[in-house]
Amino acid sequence: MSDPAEYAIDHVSRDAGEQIFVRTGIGDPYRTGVPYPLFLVLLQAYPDLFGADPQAMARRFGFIARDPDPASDDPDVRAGLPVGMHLTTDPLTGVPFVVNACALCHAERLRWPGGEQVIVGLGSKHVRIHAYDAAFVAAARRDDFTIDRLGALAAEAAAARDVPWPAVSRDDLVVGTVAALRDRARRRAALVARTADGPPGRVAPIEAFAVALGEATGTDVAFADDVGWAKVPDVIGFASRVTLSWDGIGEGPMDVLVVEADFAAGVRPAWFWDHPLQGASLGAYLRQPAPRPRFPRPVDAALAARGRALFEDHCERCHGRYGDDGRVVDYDETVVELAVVGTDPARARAATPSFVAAANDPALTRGLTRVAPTGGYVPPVLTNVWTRAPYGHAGQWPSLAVIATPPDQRPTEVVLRLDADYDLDAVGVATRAPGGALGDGEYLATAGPGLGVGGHPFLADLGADAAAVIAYLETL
């Protein structure tokens, strides 16, 4: 096991979450990472895969790009790799792994009229991180993925960039790396067959973790019938929850929850129990995250005023009370049952019994964490709440409008302009009516299982009364 100096922690910070969610990532770069030098044969050798380089890989995969500076200090920024991207050196081989962070999901460009942020907690409106798995299987599968061809290309970007490859370990790294990639995309066959094309800002975490578990465990873990899609989540509300998911369906320390997302990444458990301290450092920083934008326009005090009551009276009790600076102040995480709520019900239900069974093996959780269905979705907490369209918990509504919108009237049928101006009008991410070609940024959204835009009626219930209420939430 490969243990970089900087994943060690001698004492739980802030600035220590930080550093991980930012940039390194939780670690355990020979699971989780690529040494540098194959990942730049990765680009090199499969463009129609990856992109010929780290820009043109973000922009195929909805990462933040960033252009390289060969004058900057920092190693991530040089090599121009994209935000959540990170090189950490292997302290046996002294060779650069390419890993990645939770901001390479949990972060998104926001483009207003007049003014634009990286806002870094918020989800991923762009990111299509299944597709990104994708091409790696894709890649592995090919025939001349092989080691003579691989290694000599790698020797060659190594020289190039002046990269370390040392001659005593760059064998061991071809063969073990070509190795573990033909055996992954043997392992996740299933799931990138399962949710290719699925659309951007989306992944399907039951799938992903199904997978991992049944690796764990040695089970064989079923998936359920449809995709259980779910949006990136923000994470700004992580102070004020007690689970993580959009269900509720995992419960434990919220330390220990917050990692568990590598786990599906690849990290393996003995990982989490060597580095105690990361879960806990990792959330002392969610839960103090930084200011965000204000909405970035005037707001109608008296409409908002008056938006504010009826909230208070039919809205406050799922999504929590708010303080003038739009911090929650009360807010007790609930379940709303599926017949109550009435959305897409996929994510709920993909649990499937032997999921259940594994991930609550005892072996693997050490009783720390429990599994058990819901029935229903987490309300979120509502903070700044104008920045994270496409809003429900698979990002099946565009704005806060199509929420405001009988849900027999919302459009089955849209292309979300995703690289557009955000549409303060309507509060969300601009949209257009189908047809034509698809220009760059645009997807057409469909109805479907798993993305059903039914459900929660609770403002369209309102009448014109919803407007009052929107612009109340322009001011959190």
Second form
Amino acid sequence: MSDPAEYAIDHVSRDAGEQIFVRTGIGDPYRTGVPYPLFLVLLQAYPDLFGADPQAMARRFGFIARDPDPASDDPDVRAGLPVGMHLTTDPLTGVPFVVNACALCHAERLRWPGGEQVIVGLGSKHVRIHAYDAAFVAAARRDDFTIDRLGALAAEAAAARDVPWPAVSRDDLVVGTVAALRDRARRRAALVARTADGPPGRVAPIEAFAVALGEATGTDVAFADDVGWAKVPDVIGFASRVTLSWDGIGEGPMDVLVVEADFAAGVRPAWFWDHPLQGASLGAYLRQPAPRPRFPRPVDAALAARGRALFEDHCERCHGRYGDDGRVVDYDETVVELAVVGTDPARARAATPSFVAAANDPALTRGLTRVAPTGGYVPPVLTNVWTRAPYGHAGQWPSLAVIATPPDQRPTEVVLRLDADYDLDAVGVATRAPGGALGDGEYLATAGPGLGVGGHPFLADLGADAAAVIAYLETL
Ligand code: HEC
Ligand code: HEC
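Other form of same protein, the form predicted together with ligand HEC, not the form predicted on its own:
Zooming out: every chain and molecule, the one shown earlier first.
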């Protein structure tokens, strides 16, 4: 196992947690990474699949692009890798590997009239992680995806960029990577087919876990009928949560759950046991989130005060109580049954009996964590909720205005304009009516299995008073 020194943590700290979250990720580069020369070759040899350079790749898959800066002392920035992609140096060969950090999904560049900010921790509205996965699968299936061709191109790419690519290791790395990507293409074919054309900012987490669990336990882990789409959530509520999922399916110590998520990305269980302080450091970081941008327009204080009173009467029992600064004062995580919340059931039903059996295999969990379907969804912590659209567990509601619309009158087809300024009137992603060609950053959101727009009538039930509650939510 390759174990770069930067993953060694000698004592728990927020800084170490921040490094993992924003920059280095959990590690295990031989499983989760690609040797940098081969990464460059994939972009160069398959521009139709990946985009020809890291910037084009970032646009295609909804990552936050960074321009290469030759003067930077950060190799990731020198290489122009997007936020959340990192070069870690394999101590065994000296070769840099491209690995992913949490911020690849859990960061977003938010633009509003008059401002913009990259908010680390906010769920990405753009990321298309399954499409990125599919590009690797498609490349591995091409006839010209051969050891000879990729090996020759990698040697050229490494020489052109002065990347270490030692003669004693390069053949092994090419053979190993080609074999691993071909094998991965076979194992992930069903997942890729199932998630093709999925919506941006959404992931099929249970399905991704199912593949990893099947492999780790050697059992056949079945998918449910419909894809259990989940929006990448904001991690701002971490300190108040007791599970890490929209449906509360996985329980255990939070600092264990927070690293286990990377199991689905390929990290081996042994890595977690060898790096026991990663989770504790991530927990220390996530428990004290950095300050967030306030709602960028004046909020009518009298209206918000009335909204606060309404919130206490109609929302607080599920969503908790908040201080004047928007932080949680009192929140007890609960699961609201599907029959009560009425939102799309697919994510809550995504874990099949074979999934539950594999996920509770004591050889994997050592009894630390437990997976049990809950049949409902957790009311999210609402701190800084204004930035978070599209809302709901599947990102099914583009704005607070849509949540305030009676469920049967909500639009079932709408174009999300993800690159446009945030809509501060509706409080959400800018949208337009369907029709005409889709422009850059536009996505046609269609209600369907896993992406239904119904349920959660609570705000709409307040009728005209919903506006006051929305004004209050703008202050959180
Ligand atoms: C591929 C995108 C992706 C990556 C990479 C990723 N996450 Fe997540 N994360 C998700 C999704 C999707 C969920 C929601 C899962 C669900 O409920 O079904 C989630 C949920 C969470 C939550 C729960 C938030 C809440 O309060 O509801 C936390 C905390 C979290 N992730 C932390 C991390 C950390 C730490 C890492 C890096 C080690 C990471 N994530 C990497 C996509 C990602
Ligand atoms: C019975 C419990 C319950 C009540 C009452 C309730 N909610 Fe919710 N709320 C939920 C649940 C559960 C979800 C997640 C729904 C989903 O997507 O499946 C949610 C989601 C939301 C979201 C989306 C959050 C996000 O992170 O995307 C907002 C905003 C919201 N509720 C606001 C309100 C407001 C305002 C009220 C009061 C008018 C309210 N809720 C009343 C349970 C409740």
